[in-house]
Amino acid sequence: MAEIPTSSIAGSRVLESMFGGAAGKRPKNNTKTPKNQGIAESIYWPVILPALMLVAFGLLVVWSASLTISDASFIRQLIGVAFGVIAAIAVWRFDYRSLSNLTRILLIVDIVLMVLPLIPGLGYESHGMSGWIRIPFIGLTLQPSELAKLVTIYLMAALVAQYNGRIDNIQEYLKLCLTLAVPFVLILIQPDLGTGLIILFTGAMIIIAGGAKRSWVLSTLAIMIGIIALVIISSMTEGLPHILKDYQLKRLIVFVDPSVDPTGDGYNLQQAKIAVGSGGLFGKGIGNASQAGQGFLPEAHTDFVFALLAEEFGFVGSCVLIGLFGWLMVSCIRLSQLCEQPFAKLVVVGVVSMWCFQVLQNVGMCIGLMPITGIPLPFVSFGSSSMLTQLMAVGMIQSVWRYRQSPA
């Protein structure tokens, strides 16, 4: 029997420490390569199936929203799905392993994507928020930071994989943290705190899964909590620099005490909770969401899409949605346990972390468990850029599966 590389053993131990249990059986070396695999063999169906169901569920919700919300264009969402499927197929066929040695290029691409909306004439503002670009000659708009999420996953996975599951040097750990800080700081300049938090959480989970010492992680977390506290205090104190925008500070205040201003800054949260609660067990039915349909719930098709879904499909429909996300993520975790190479494992960890954070944040803010941010619900929220990114992430998982058993 061929000797198992030390890096594979270390990577498996990292996944065992994160998710528990054995790392799963390792694929044999004499299996088929991607060139002579059939299509069915090169697709990881435990991820494709729940992803397709989530897309279908999302299209149903957006179609329902389009009946009463003019901005919820069902045709635009279909176009986003079409482009997303094409991009996902391209990513699936691409050998992602070639990116493991291109960390500098990935960092440059990450920076460029973050800077594009700041270029005069190219940047585009929508609903009072920057972060989009208008593609020349086509007229379509794109949010580059959505694509930057995936680039950051590849970047951090490639950097962390070099340590083979164990980061022993504090200087190397700090170097990884500083690299992650580059896209995080750039996205805050736009400003887009929601996307910044996704990138920060995703990169942090990759570093943790890559073998960072627990004491370093806890120390970093304590420092971040201290910095956040100082930022909040500074933004609330006259005469000191107000780092947070007024609306960001008000969202935090409302999160702590929703009754502070129920008709003002706390209005969205109150209406979202009413929508979720009024759905009952089986919901009001498609097109019967009174909170969204009558204009009481702002951004019902984007930021608060879960509240719209819960009102129409009720507790049962919400459980189906959460169940599909659970199926998707558990399947990805299972794949990470089957992968031999650290880079493959960490790419999957990054994608799962991105989905997990977005789901927890979007659902949590609709029921008052998380602060309100503009983070979309994967595969469900209206938005072509978000749909393109989520389907490309599915393609990333499929690429890991397709090239799991062949030499690099």
Given for the second form:
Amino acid sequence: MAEIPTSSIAGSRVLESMFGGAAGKRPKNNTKTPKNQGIAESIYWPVILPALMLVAFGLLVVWSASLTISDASFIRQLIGVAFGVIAAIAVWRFDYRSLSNLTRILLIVDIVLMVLPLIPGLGYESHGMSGWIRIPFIGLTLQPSELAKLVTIYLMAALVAQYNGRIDNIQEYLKLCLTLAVPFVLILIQPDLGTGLIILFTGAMIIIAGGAKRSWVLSTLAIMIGIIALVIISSMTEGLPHILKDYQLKRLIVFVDPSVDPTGDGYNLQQAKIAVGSGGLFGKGIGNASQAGQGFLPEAHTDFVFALLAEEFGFVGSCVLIGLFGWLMVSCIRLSQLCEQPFAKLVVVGVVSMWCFQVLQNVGMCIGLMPITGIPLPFVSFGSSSMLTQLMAVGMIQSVWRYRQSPA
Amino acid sequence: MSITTLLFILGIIAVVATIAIVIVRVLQGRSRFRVDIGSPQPQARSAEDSSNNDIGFKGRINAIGIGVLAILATLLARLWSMQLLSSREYVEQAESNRLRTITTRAPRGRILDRNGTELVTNRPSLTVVAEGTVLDDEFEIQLLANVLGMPRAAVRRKLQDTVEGAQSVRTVCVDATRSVVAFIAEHSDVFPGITVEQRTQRSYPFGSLAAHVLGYTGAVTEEQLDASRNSTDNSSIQYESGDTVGQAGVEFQFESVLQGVRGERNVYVDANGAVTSSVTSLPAVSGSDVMLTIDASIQQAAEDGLQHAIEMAHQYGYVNCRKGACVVLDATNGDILAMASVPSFEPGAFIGGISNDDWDYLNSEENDYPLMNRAISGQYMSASTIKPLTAIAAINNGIATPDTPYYCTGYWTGFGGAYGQYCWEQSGHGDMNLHSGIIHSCDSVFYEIGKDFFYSDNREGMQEVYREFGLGTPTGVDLPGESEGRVPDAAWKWRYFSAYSDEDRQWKGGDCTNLAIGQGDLLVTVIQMACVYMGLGNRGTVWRPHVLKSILARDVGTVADYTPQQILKIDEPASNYDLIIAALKGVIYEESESMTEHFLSLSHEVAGKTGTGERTGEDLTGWFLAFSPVDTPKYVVAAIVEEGGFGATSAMYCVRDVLGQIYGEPDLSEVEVSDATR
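Can you give me the structure for the form predicted together with the partner chain, which would complement the form predicted on its own we have just seen?
All chains and molecules follow, beginning with the one already shown.
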């Protein structure tokens, strides 16, 4: 979308500024520091605007879901947004650059977050999903792995940034891969394959952006495909260890052929597709979504929230959502380009990768492009942990902007 | 141009323009835009690139940006296809997801007797039904057996029963108690595939009374389903699997009247199947009631009379006697006042699906096919009851006059000594004529007539008269399964015995003499003979026998009355009728004192005829036919008792009992009939 040119110069400016283009034209020797910036200047509007619009859109969808789904509490979602905004402001004010030398601490924090749900007394199962903790005395439940995604971004960005854009030592490359494997394996233990894949994808994108050799990246990819194939084949064969859980294997089979399991996951997928498809151009309108409203669409406010959105608002609504995400991510890419510090670039790359993967996975599974996994749609899905994390991620981008010029 | 097409074209233009501009910019080298993954070698720094730590970052991040856009574009393309191109298909699926048609069964019409007494009605019934898959779950079967208080084997048998169709649910228990229903509802998790349905069941206040007339109902069969599906007639009933339809008797004959019209409700349901709103609704229209000509009290008398006759037959030593039939007609319009057949059955056994065992029992020869309505389906030799028609034929063909003298020695040798035949009275009747020949049922008289026909110009004169009175043709009674009987002639014999030698296939003199006394190959039904005697009593007028009196719509009243149809107007000289009717009256009052004794207590005169059929290997089968009053007949009563001995000592009791019920004058005579004709 950034590439669509307009004939008018003024229009072009507006368009460029929407994606943060004007920022790049600042003179390099700008001596402004965050302290003498105006509040408006210390906010990167091309990211905050689409993010806020997404939150608003998400609130509308959750509100409509709350009309028929008792689990979807609009108030709780609002509280989640409120906490998220506070947390985002805190992150924004925080000079992330100080983290670049604290990789060891980041790794420890990451591990602690991953291990928390495994501690008896803290661990908590919500809707059959492990990976939650309940904070004693307050009774607040959280998914620490959500926060761990952000910590992992900082961790990997800080590590990779040390190589200054060129990773040409195979040992160093392997070290990075192993570091990334730590949070990934820990989260698989929980087990939460969905979040694990997000972390893996995000970390991998940071390593790639950080200058890993093409042949190594491709080899790693090939090895991983091989491992995945082995895992799947082993899980499908009697006598060999079933590494994937039965439901995970079934989801993969259903993804290939939804008619295999017309009552379970195949049913869910089919109902989601019907919801999306029957939305048509303009959708059925708020509260008229028969698929979601009458219970045919499972988890309509969480995992399958996109199907609900697409049913209520149609192709137009889908376009608005995808467009907002496009705007958000392209603006981030622009920011990444104009930042000079590798750490800053890589933090932004990490956040974009996370969003991109979650959107691809969540929307993709509703329309049969991706297998079913329980990954929330950023800013939209019902759930405080997700909302908190995603708004904090926006705060991370804002922090990068706020501290972009001053020397590290 | 639709908005969809417009959007599509705009989308294509945007994509093409984007690609074109990117290519142009890259080719011209104007762009600092660089796409790369990884860093195979140190990047050459361009002139503009003054940054000292920007080693390849730009290209790689651009690549990521393009990747992001590609992913979003893929999602949009897929959404485009689903939400715009295939939307209609998905909308249909969404509709069919939530749209259900609920059918409500229409209550079946009642069946009433002529006085409005309910012979068949409906009652609500809670029915436990199960899917066929329950059969695979031994634990569930045991549990169900415990709850229903039935043996496990019985539950298993019910589950295996596919009378209602292989795919449809099986009825496990009809008339489940409230507590059973509540238990199953509360523990639905341990009873998968088992549901309780509120159905209406046929109810028979009089038990087996008139079972053969009423027939029975059952689940619609596959053939009936196919027939209704393939029917091009829009007004015909569209059956659904599991529907209850008439399978025999009046239930079958008047199915279209009794069935009613199913109600249909289109509703929206949620994912759990709970109804959220109603779309359209069409109430069920209950079936119309059918009022029959049957009179319950006469019907009861006919059935009791048959039992009485069979008991009497047993007393006379005919211990194999088990079967019989009785028909009572109104001679003025053809109303069937009673129609009984023994052995009978309980129509109630068919409620909720008959068990295989019961079905086998009802269809076995050793149990004498209880489902068979012998009054219309049974074909018998007429025996002596045919003699009045033979006499008419003889007069019409100039073979005899009322005054022609006959002499019976007890052994008739009309075809020569080698072909002698006994009269039933082997001591001989002495001097006879047509009148006394009928009264005493003298075989010699009718052998002579048969012989004369064999040698006459009109060899088939007897058959002509039999057919004139309706034999060999169904009466057209409004019940299923009527037989047509058989009037044998030379052509028939030639055809029928095609496997025999030409000599044996010839029509012989013996065929004529057999035919004249109603033996041999002549076959008639009870209802046919009742019509013959109606024609004799009415002097030629025969009304179509029928059971339908009127059709009553619920809450409306009579919608259609049956109009009596005259099927025969037999044109015979009055003198013939005078002769026959006098002779038939003579049978009752002159022939046998002991039999007359039974009829003296009736205030109305009766005319009638006995008959006794002989068949090798079987006991004698007795007939008795009567009409009353003699001059203006109102009632015709016909009875047959198979293997019950003489007509006068078996079937007569049934006829007398029926007349006693009609006139309110029961048979008080204790006299045993001993000297009556055959």
